[in-house]
Each structure stands twice: as structure tokens, then as C-alpha cells.
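This document starts with one chain, in the form predicted alone, laid out as C-alpha cells.
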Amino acid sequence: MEMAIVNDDMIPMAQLAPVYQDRGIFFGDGVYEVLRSYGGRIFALDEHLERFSRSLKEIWIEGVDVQEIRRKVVAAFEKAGFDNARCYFHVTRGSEPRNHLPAKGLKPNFFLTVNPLKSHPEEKEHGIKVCTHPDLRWKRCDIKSLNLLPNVMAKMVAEKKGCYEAILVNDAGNITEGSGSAFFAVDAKRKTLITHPLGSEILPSITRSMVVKIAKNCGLSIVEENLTPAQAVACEELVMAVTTKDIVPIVEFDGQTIGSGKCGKHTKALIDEFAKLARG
């Protein structure tokens, strides 16, 4: 008889719940999204679902009704009743006994959570510390897949160094993005906001796209180009952007103070402009 053990319980495989044979657990075989709300309104739902659809397509998961997912997201958010919430959801290829090659016709699995999202104004006021870490991720970072072990390990290294975020550096010595965030640098002399070009090396972050959208209102033009850690440190301001925190100033990079060591005027303008966009 085929057997399984779940923690301390020995169970015949025939009685094992499908959740324990999810391909997301075995292989990270799935894609996910994280979105948030402001004042009881979901922000950028269309954009998140569009990216989610693309991720599904890129890893060949079929049979998913994205409009049905939209209804589930909205229903769960409204039922939860949080003004400011974080909504996480993922789809995996399905459940079956472990085998690298998936069976034909698997039914995808869906999972969703809604949690209250606390604000941390001190981060925007005082900024955060970051450190660099080798970018060890796979070559399709543009897909928002469940394969996040390199990101998790980078974040753990950052915490050990007393930093909030790890800024990933590729084999060519260029910054790609944060372990869980987009990365920007302000060149005040050129009045530009520098970020890594879109492509397979970075996630097409929704928050990143919003920052790109509002930059011109802050007197900054967007420049997509490679940036080394040494070049980043020489910039007047550095910025982290992520769904759950919006825009946060980076005041220390690999132990070196950035600018005045406080939130710079361009970053402050971006924070204010983003708030108008998110709550408008």
C-alpha cells in the first residue's frame, strides 16, 4: 500500500488530500499576484489581472477563467471588510502524484487570502537600509512564478545585515531589482529617474509602472539603463517601490549613506504624487 506521512500522521496515499500533492508544493509550478486596497478600494486590479494572465500563458497553464478570478478577488475583499488590505492569490497547475511531467488535463488549483495591511509612515519619513546580493534567480524573472527561493534567501541575508531589502546584482555587475521590489535611482543633475530596462531579468512591476507614469509630474524623466552599485551610491537619491509599501526612500546602501541620509525632495514628490494616484 502506498503511504504518506503528514507531520505525525501516517495516511494511505489513497486518502491523502489533493492539497498535499499540489504541483505548486512539489515544483513551484504556478504563478501569483499581490495587490492592495486604499480606503476600501482595490488599486490597479486590471493591471494585476493582465499581468497574471500573461504569467499563466508564459508557463502554459490553461483552463483558468481570469474573469472568475476577478469576481473571487472582489468578493473576498468585500467580505473581509478591510479598508487597507493585501490580497494574495495564486494558481498552480494542479494536484497529482509527484512527476516532473504533468499529466494532461489537470485542473488548476486556486488559492487566495485577504489580510489587513498596516502602514509604516516611519519608513517613508526616515527611509530604509539595503544591501546588495548576487541575483541567483532563474532567467525568466518577468514571469511572476512561485519559484522564489533565491528571493527568500536574499531577504534573509539582508535581515542578518540589519537591512530591510536586498538589491540584486547580476553577473555583469548591474543592479536588476530588489528581492521583492523595484529599484530606482535619482540623478538630480540630469533630472532623471533611472531604472533597469524591462525584460526577462526583472518583473514588470505594477508599482514600477505607476512610478514611471507619475515621474513627469515630479519633474523627472525616465531613463531605462544599467546601473552598477558604485553608480547607484553616487546618485542623490535611491528609491524602493513595491505594492504593499508604495514608494520608500533608501537612505543607506551597502553601509554608505545616500544623499543627506534622509528622504530626498524628489522621492518626497514621488511619494506625494503616488498617494494622489492611489487614492484619487
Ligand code: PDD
Second form
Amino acid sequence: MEMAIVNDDMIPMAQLAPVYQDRGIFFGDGVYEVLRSYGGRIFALDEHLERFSRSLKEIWIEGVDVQEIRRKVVAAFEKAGFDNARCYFHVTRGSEPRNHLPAKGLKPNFFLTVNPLKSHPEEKEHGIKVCTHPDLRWKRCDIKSLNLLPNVMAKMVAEKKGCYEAILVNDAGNITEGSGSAFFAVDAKRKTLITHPLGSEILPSITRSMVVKIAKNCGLSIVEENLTPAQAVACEELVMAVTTKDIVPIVEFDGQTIGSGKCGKHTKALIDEFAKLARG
Ligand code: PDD
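Moving from the form predicted alone to the form predicted together with ligand PDD:
Whole complex next, starting from this chain.
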């Protein structure tokens, strides 16, 4: 008889819950999204669903009705009833006995959670510390895939160093993005906001795209170019951007204080402008 052991329980394969044979667990074979609400309103739902559709397409998962996912997301936010909430969802290629090559016509699995999100005003004022870490990820970081082991490891190293986030540096010595966030540097003299160009090395972050949109209103123009850690440290302000926290000032980078060591004026302007956008 085909058998499985789950923790301490021996189970005949025929009785094994499909979740244990999810290709997401075996191979990270799936894609996900994280989106949020502000004051009971879902933020950038279209953008997240569009990115999700693209991720599905890029890894050849077929037969997923994204309009149905939209309905589930909206219903979950409504049912949860939190003012500010985070919604995580993923689709995996499906469940089957482990085999690299997926069976044809496998039914994808869907999973979603909603949690309340706390705001951290002190973080926006005092900022966070970051450290650099080699970017050990695969070559399609533009796909929001479940393969996040290098991101998790970078984040754990950051925590050991007393930092909130790891800023990833590629083999060429340039910053790509955070382990779970987008990264910007303010060059106050040139009045520019520097960030890594879109492409296969970074996730097309929704928050990043919002920052690109609002930068002009803050007197900054966007420059998509390579930036080394040494160049970043020489910048007046550094910024982390991610759905769950929107914009957060980085005040320490590899142990070096950035600017005044507090939220700089350009970052503050971006935070205020973003808040307007979030309020709709
Ligand atoms: N992470 N880059 C990476 C590698 C990320 O994992 C994320 C988000 C971002 C920011 O993307 P967005 O602005 O769309 O949130 C950039 C999510 C929140 C996560 O994995 O939990």
C-alpha cells in the first residue's frame, strides 16, 4: 500500500489530504499576491489582479478565472470587516504525487487569508535599518512566485543584524530591491528618485508604480538606473516601499546613518502624497 507519514501519523496515500501533495509545497509551483485595504477600501485591486494574471501566464498555469478570484477577494475583505487589512492569496498548479513534470489538466489550488493590518506611525517618523545581502534569487524575479527561500534567508540574516529589511545586491554589485520590498534612493541635489529599472531582476511592485506616479507631485523625477550600496549611502534619503507599509524611510544602511537619521523631507512628502492616494 502506498503510505505517507505526516508528522507522527502514518496515513495510507489514498486518505492523504490533497494539501500535502500540493505542488506549491513540493516545488514552490505557484504564484501569489498581497494586497491591502485602507479604511475599508481595497487599494489597487485591478493592478494586483493584472500582475497576478501575468504571473499565472508566465508559469503556464491555465484554467484560473481571475474574475472569480476578484469576487473572492472582495467577499473576503467584506466578510473580515477590518478597517485596514492585508489579503494574501495564491494559486498553485495543483495537487498530485510528486513528479517534476505536472500532469496535464491538473486543477489549480486556491488559498486566501485576510488579517488586520496595524499602522506604525513611529516607523514612518524614525525609519528602519537595513543591511545588504547578496541577491541569490532566480532569474525571473518579475514573477511573483512562491519560491521565496532566498528572500526568507536574506530577511533572517537582516534580523540577526538588528535590521528590518535586507537590500539585495546582484552579482554586478548593484542594488536590485529589498527581500520583500521595493527600494528607492533620493538624490536631493539632482531632485531625483533612483530605483532599479523594471525587468527580470525585480518584482514590478505595485507600491513602486504608485511612487513613480506621485514623485512628480513631490518635486522628484524618477531615474531608473543602477545604484551600488556605496552610491546609496551617499544619497540624502533612502526609501522602502511595499503594499503592507506603503512608504518607510530607511535611516541606517549597513550601519551607516542616512541623512539626519530620521525621515527626510522628500520621503515625508512621498508619504503624505501616498496617503492622499490611499484615501482615494
Ligand atoms: N512582497 N519586491 C519583492 C521581492 C516583494 O516580495 C514585494 C512585496 C515587493 C513590493 O511589492 P508591492 O508593492 O506590490 O507590495 C517588492 C509582499 C508584500 C510579500 O511577499 O508579502
